[in-house]
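Heads up, the chain below is alone and in the form predicted alone; it's given as structure tokens.
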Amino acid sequence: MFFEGSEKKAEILVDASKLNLLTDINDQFWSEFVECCHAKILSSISNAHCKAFLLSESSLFVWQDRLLILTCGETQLVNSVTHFIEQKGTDAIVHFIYQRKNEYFAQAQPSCFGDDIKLLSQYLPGKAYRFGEMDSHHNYVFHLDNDFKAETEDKTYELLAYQISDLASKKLTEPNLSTLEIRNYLAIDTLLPGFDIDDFVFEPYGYSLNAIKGEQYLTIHVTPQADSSYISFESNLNLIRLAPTILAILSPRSFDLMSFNEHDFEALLADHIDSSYISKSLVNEQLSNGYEVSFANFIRPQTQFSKPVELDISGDNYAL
């Protein structure tokens, strides 16, 4: 069974004095917002600073002055963004960022990054970048081109793990796994002490977790199937410092790290990434919106030849 775990991501920043996303918008709107990209809300948790919605395809986080939504599978996240703009206008929007990474089977997606930004550009003028090599892991970023300048301490991190170890894949595809068993296996109590947790185990495979503590958040999405395994971590916690624990558990063949405004990116990589991994790509750019964006792709060199995979020619065309 194949599932495209790679996420699309959008972040909308607003002037909360004009539109407070926590108090001026009800849950019915967020439900409609999510449904526009062909996902649905499964559950939610909240505190005084943030409301976190667990989705059928990834997550939505809402603060007073910003929202962050990630969706995977064959969702069309761009449709949720345009719905928000059409319903709430652009007067309160301070800034906007849209991201999309390379997929396992891009041809199965209903749109590509180019299609998405052509649509978004009808509403918001912007600039687009590619971080990483075209023939390897890469991440596209589109942002609103205005006079916005990000605060230096506005930091976020992404860790994206591919081809996790056979041991991790077998554990995370065991039948009848509970949320507690997966939390224990992923060392959630160690990674996230004191956080409120909302998580869900999908059938037959897959796991999602939202965690919040004050204004801090972390979300994890697990696609554990051996032929297309992918696990993502997104947070305003420093995931580079947490990487040793994560990598020791998952032992992926490759992973990406991406950060917004982590000015010590390279030094942190040197301190926290195991020497068994080598850097295949390292990109850094100061964007006109004030964000310093850094991207690195790491691989673990293989010492044995892999075997060819026999394909089911009667199966889905996207897998051929």
The other form holds:
There are 2 protein chains.
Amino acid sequence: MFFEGSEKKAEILVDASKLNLLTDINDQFWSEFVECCHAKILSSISNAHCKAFLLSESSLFVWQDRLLILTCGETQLVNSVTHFIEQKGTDAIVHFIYQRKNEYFAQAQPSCFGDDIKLLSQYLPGKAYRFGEMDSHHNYVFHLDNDFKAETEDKTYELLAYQISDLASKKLTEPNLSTLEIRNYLAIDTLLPGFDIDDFVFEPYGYSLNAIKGEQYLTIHVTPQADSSYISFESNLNLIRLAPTILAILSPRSFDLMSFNEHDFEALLADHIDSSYISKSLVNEQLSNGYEVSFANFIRPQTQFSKPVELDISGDNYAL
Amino acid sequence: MFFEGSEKKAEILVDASKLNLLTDINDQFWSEFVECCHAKILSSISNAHCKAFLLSESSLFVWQDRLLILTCGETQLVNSVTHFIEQKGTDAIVHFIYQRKNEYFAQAQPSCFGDDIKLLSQYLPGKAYRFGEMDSHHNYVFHLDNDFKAETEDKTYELLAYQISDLASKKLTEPNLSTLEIRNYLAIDTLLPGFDIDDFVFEPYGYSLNAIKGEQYLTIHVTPQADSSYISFESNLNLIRLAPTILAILSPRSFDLMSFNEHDFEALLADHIDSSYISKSLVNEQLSNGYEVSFANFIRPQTQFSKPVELDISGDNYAL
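Structure of the form predicted in complex with a further copy of the same chain (previous: the form predicted alone):
Next comes the full complex, this chain leading.
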């Protein structure tokens, strides 16, 4: 069963004195907000800094002055963004970023990145970039073109693992796994000591986790099925330092690391990514909004011939 | 300007005693045949064995007992195949193979491989495989599931070069290039001594070449524009042996080699692909139709960070 794990991601930064996202907006609004892209709120956790919603398709994090939403599958996240703008206006918005990865199966998506930014540009005129090559892993970034300047310590990280090992895929597709079993398998106690955690196991498989601790957050989304496996980590924790632990568990054939404002990106890669992985893409840019964006794709070279995948023509999934 | 260079490819093998493709079918039929997928015949060359048509989107080769058609862009090649079957029936067809590569921009295609084989299966029931990973270069192969057994010496090769060097891209997008200048740049005299050649330079750029000599054929299709460059070679000449010459000229960042019935594929790669390229995918299968199919994707590791591509939001091409 194919599922498109790759997420679209939107970040809206606001002037909290004009619109405090934690105190001026209620859960009913967030519920409608995510329904605009056909997602649903499953549960939430919160602390003094942040409210984290686990969604039927990924996650929504809300701080006083910022929201971050990631949605996967065939959701059309831009529709949530335009709903937000139509309901709340643009006066309080100090910055906006929209991101989209290449998908496994782009033709099944209701829109492409070009369609998305054509729509968004009507509300929030901006600039757009592609990090990574067209015929390989890449990540599109669109941002509002205004005088916003990100603080240099405003750092976020993504680790996106593709084609996890057969062992990891088998484990994570076992029937009736509990959240505890998956937490143990993913070494969540080691990765996230002392975090509040909200997680969910989907039927027949798939797993999402939100974790918060003070101002720190991390979210994990697991699409474990063999052949189209995809596991994403997004956090303001340094995921390059955590990469060795994650890669040891999942052993992906390919992975991306991306960061906003990790100024030691290159040195961290050298220190933490072992030489069994080869860098296929390395891209870096200081954007005009103050974010230094870095992207790297790593692959594990193949030395043995494998068999092709025979497609089940009798089913509906043979496009894959 | 983006153009989808990746081809769809169909091969129809017939019993020439029932339907001789060279003598029983006239050019008017081939003209209608290619128009079914919105391509046009530009010119043709022929010898005692083969007639080679240069198309507005790639090439058609016709032998007594076989036809090979490759079409690029947004052509829907399956419509030509179903036209052939509706006009000529299936009695004379002894085998059929349909192939499709991953595209740069799959969402712009009128159909995906799954749609194509759903249609084809109504006429020619078969089996389908994917050579290469979903999140990387891959090639779908569908073949009629009958008792046909290919001869072991029935060998064909493809070399598909992606992201050619800036130098090669600049040269091949120069205005008003002549066919002779492109032939010289591609070292056609060295690659194809003594071949009859038919070639065409497209506006504003792009180049196609058909070459025949006895039973030998080679076709080249050049989409040279930076960022989405793609150059394909398809031949019954051993393209693995020719790869060093081709790679030295184009210096692609990534390329695929594929073969039907090159039984020394692995050894030839070891002998002819230099160590600046790393094998990302290696796939091999002995199909039930007698063809041993091999696929390899090579990449050149990156060690330096490059800049992202800034997309021109004012234009129509910013999806790319």
